[in-house]
Structure formats: C-alpha cells, structure tokens
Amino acid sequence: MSFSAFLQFLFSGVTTGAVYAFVALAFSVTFTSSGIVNFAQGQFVMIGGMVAASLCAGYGIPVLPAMLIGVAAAAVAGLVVGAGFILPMLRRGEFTLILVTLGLSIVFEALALIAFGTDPLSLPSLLDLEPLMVHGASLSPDSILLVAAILAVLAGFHVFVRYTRWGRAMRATSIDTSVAASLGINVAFTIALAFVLSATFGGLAGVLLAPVISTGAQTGLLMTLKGFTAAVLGGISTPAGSVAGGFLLGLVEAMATGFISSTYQNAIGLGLLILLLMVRPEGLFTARTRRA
C-alpha cells in the first residue's frame, strides 16, 4: 500500500469515526443520566439527515436551514421517545426499556421509508471549498468540519454537564434517580432532557455526514450498531470515551479495509466488540473499579 492510500484510508476513518463518535457520545448522555440504552439512538442521524435531504432536494431550501430543521426534527423525535414511551414506563425495569426503544427503532424505519422511500438522499457541501490535499490523499472540508463538530460538542457538553443547574441534575440522577428526586430534583425533566440531547447529537451527525454520503431511510439500524460499539469501546459511562471509541472503531474499520477487504468491516468490528466485552467490558477508556 502506497503512502497517499493509506492517508486516504486514515482520512476515511477519521471521518467515519467521528460520525461514530456523535452517536456514542449521545449513548453517554441517556444511560450516564438515566441507566437506559437508547436503541433507537442511530433513527435519529437518520431522521435528522434525511429530513434536511428532503427539504433541500424537494422544496429548494438552502442547506443551512434544512440542516437546523433536520437537527430539530431529531430533538423533537428525542422528545417524543423520552417524554412519550420512556418516562411512562420508567419503572418497568432496563429490559423492557430496551425492549420499548428497539420497537420505536422499527417504527422509526418503518415510517421513514413510507415517508422518503427507498432511495439514498444527499445534502450539497456546507462548504464551497477545495478538498485539502496532503501527499495525493484528499480530505473534504466536509469531512474537517465534521470531526471539528464532534470535538466542539464533546467540549460543551462537558461545560453544560459540569457548570450549569441541569448539567448537575443530570449528574445526581444518574447516581441515584430517588435521591435526586429527594433533592428536589425534577427527575422526570433531567431524563426528557437528556433523551432531547442526544437526539439532537444523533441529528448533527446526520445533516453533518449527509455531504459526505449519502442516507437513507435504513441508515438508523446500522448507526446504532456502530454508536453502540463505540460507546462500549471506550465506555459508555463516560462521554469522552465514548468519543475515543468511535474514532478508534472508524480508524479499526477503515484500516481493516485497505490491509484486508471492506467484506470483514463490519465482522472486524462487531467481533472487537465481543472481545472487548468478555476482557475489559467497563470499556478501554473508563478507569477500573476495584471489588471489595
């Protein structure tokens, strides 16, 4: 492999990884702040993606706009799953929950492709400008600004989490959701806002990688497959290495795919994930915990 390929196969990964990225990270937000794992965390880069494809291709919007409507799309989707099916059933135990949000997932799909069909939808570049070149491998601003976002979400978040009233909540109600209600907590509110906070992260990954590749209505399933890996890979418990861990599974997958064959891409990948699962399962980034 030349020089400029195996560039062109980082950039690739770096790219993919950080729309991994967005998804484990919004992974981090629902079960740091309520113990549940969201898996219809991947619908909502679809929804956001498509819905901003769909305006600019169907009704002439300009791209920024459709991209904030696609990312309030996702939000309000968020909303729907955490206020409408989560919070009334949140004492119905993680399974049920998990149960609830893999049905909304099909739901999701199921309407999406009644809604935009089949067909794979793109967004134009956000971005008028040239591809950077660095000895013959092309990065699209697209792609920079892209892993900029993910980086810059990742800081606020950490801000919000850490400085501001429900940043806090969010922290008390995922140690304990009784005792933060006891703290006069609105248990009930933090849990909604976090399901709203990580759609709209799974909506910017959508309208951000939609110039990139294409989406389609199918896209959600394998984006909750990939975020969830992620998520795990660095560990799910915290936010930046849920961040870590997506852009070590795009760079794991790209490199697999230009050493080995894009046929095992995704086997490599799923297969680092039972691995991962049966040594370190706290994830390669969260800090062991010793058993008394």
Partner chain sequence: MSAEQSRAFGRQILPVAGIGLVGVLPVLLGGSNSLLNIAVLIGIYFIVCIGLSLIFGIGGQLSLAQAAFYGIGAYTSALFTTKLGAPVLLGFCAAALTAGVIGWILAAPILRLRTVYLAMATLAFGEILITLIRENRGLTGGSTGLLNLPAPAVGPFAFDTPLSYYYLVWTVALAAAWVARNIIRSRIGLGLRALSDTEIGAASCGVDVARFKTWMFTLGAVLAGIAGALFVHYITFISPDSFSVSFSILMVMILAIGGRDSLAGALLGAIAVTVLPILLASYDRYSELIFGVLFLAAVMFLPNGLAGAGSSLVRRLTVSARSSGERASD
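We have the form predicted alone; now please give the form predicted together with the partner chain.
FYI, this one's just the chain on its own, none of its partners or other molecules.
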C-alpha cells in the first residue's frame, strides 16, 4: 500500500467524517438541552440541501443566496418541530418524544418527495477550484471548506454556550429543567432555541454537502442514522465529543475500506461502536461525571 493511497483514505475519511460530525453535533445540541434524541435530525440536512439546490437549479438563483435560503428553511423547520411538536409533548416522556420525531421524519420525507420529486440534485461548488494534489492524493477544496465549517461552527457554539445569556440558559436547562425554571430561565424558549440551532446546523450541513455529495428528497434518514451513530460513538452528551465521533466514524470507515474491505466498512464501524459501548457506555469522548 503506497503512501499516497493511505493519504487518500485519510482525506476520504475526513471528508465523510465532517459530514457525520455536522449531523452528530446537531443531535448533541438538542440532546444536551432537552434530553431528546431527534430522529428527524437528518431531515433538516435534506431540507437545507434540497431547498438550496432546487432554487439554484430550478429558478436560477445564485449559489450563495440559495444556500442562505436553504439554511433559513431548515431553521424554520426546526422552529416548527421544536415549538409546534416538542414543547406541547414535553411532559409525555422521552419515548413519546422520540416517536414524535420519528413521525415527523416520515412526514418530512414524504412531503419532500411530493415537492421535489425523486431526482437527486447537486449544487455548484462555492469555490470553483481544481482539487489539490498532495503526494499523489487528491483533496477537493469543498472538503476543506466542509471541515473548516464544522470546526468553526463547533467553536462558535462553544462560545455561545459559555459566554451568552441564552447559551448559559441552555446549559442550565440541560442539567435540570425544574431548577432552571426556578432560576427564572424560560425553559420553553430555551428548548425551542435548541431546536432552531440544531436545525440550522443541519441545514448548514445540507447546503455545504450538496456540492460534494449531492442531495435528494430521501437523504434524511441515512443522515439521521449515520449522525446518530457518530454522536453515540463520540458521546452525544457533549458537542465536542459528538464532532470527534463524526470524524472517528468517517476515518474508521475509510480505513476499513482501504485496508480490509469495502464490504465490511459499515459492519466494522458498527462493531467498533458496540465494543466501545461495552467499555464506555456513554461514548468515547465524555468525562465520566454522572453515574447511572
């Protein structure tokens, strides 16, 4: 195996990993603020990508404004989910909430299929540049943008949680909703905010992915499954852990393809996950603070 091949697997893993990381982060944002695993998470990625791509392809709107509208559409969908469906159901317990998001996921996909049709779409690249060649391995500028974006979003989110009033409210809510409420925090607002944020991250992932891996009305569920795997792998209870889980999953899959077999790529990623859960039931990159 040549060095350039290894490097190529590495690039491939990091690109795919950045995709997973985006969705994993979005999972983590709602999980940490409200304890909800949002099974409609991948649909925000779909909505962002499909809205942008169809505006661009169908109405000739330039790439950047199309992308912004795509992200905004995802954020609105997040608001609808959070305020319209999650908040009224909040008292009904974790299981009901998971099922509500599952139902929403089915509805979003069915609507997208009717609105956008079945054809996959692509967006033109934001950076219309030739791929870089590094020691015989090729790296697409869109991949670099994707990685830069996830790292920037993670850093931004970190600052938001640490240093803003709303962010601190979110953290307090994640620890204990009733205590947060007694401190005068508007819990409903905070949870809705978390959903809008996580949908925005999903939408951002969607518009940035579309030029690299295309998008389609049915990409949502796949994104949900991969993102969820990544989040659990890294530790869904910490945003940074989730992002790390995304990159780890992407790298494991790419290396498995490269050195073992592409057939078992998924199985190896998931096998690793099972083993890891046996040893560290709350994910790899989490501090073991709480004990069940």
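Positions refer to the first chain, counted from 1. In this text the structure is predicted, and so the values were computed from the model without any measurement. In this text, rigid core is short for the largest set of C-alphas that superpose within 1.5 Å between two forms.
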Checklist entry - Comparing between these two forms on the rigid core: C-alpha of Thr257 shifted by 2 Å or more? => result yes
Checklist entry - Does Val14 show a Cα shift reaching 2 Å between these two forms after rigid-core superposition? => result no
Next on the checklist: Relative to the superposed rigid core, does Ala267 relocate between these two forms - that is, does its Cα move 2 Å or more?
Outcome noted: yes
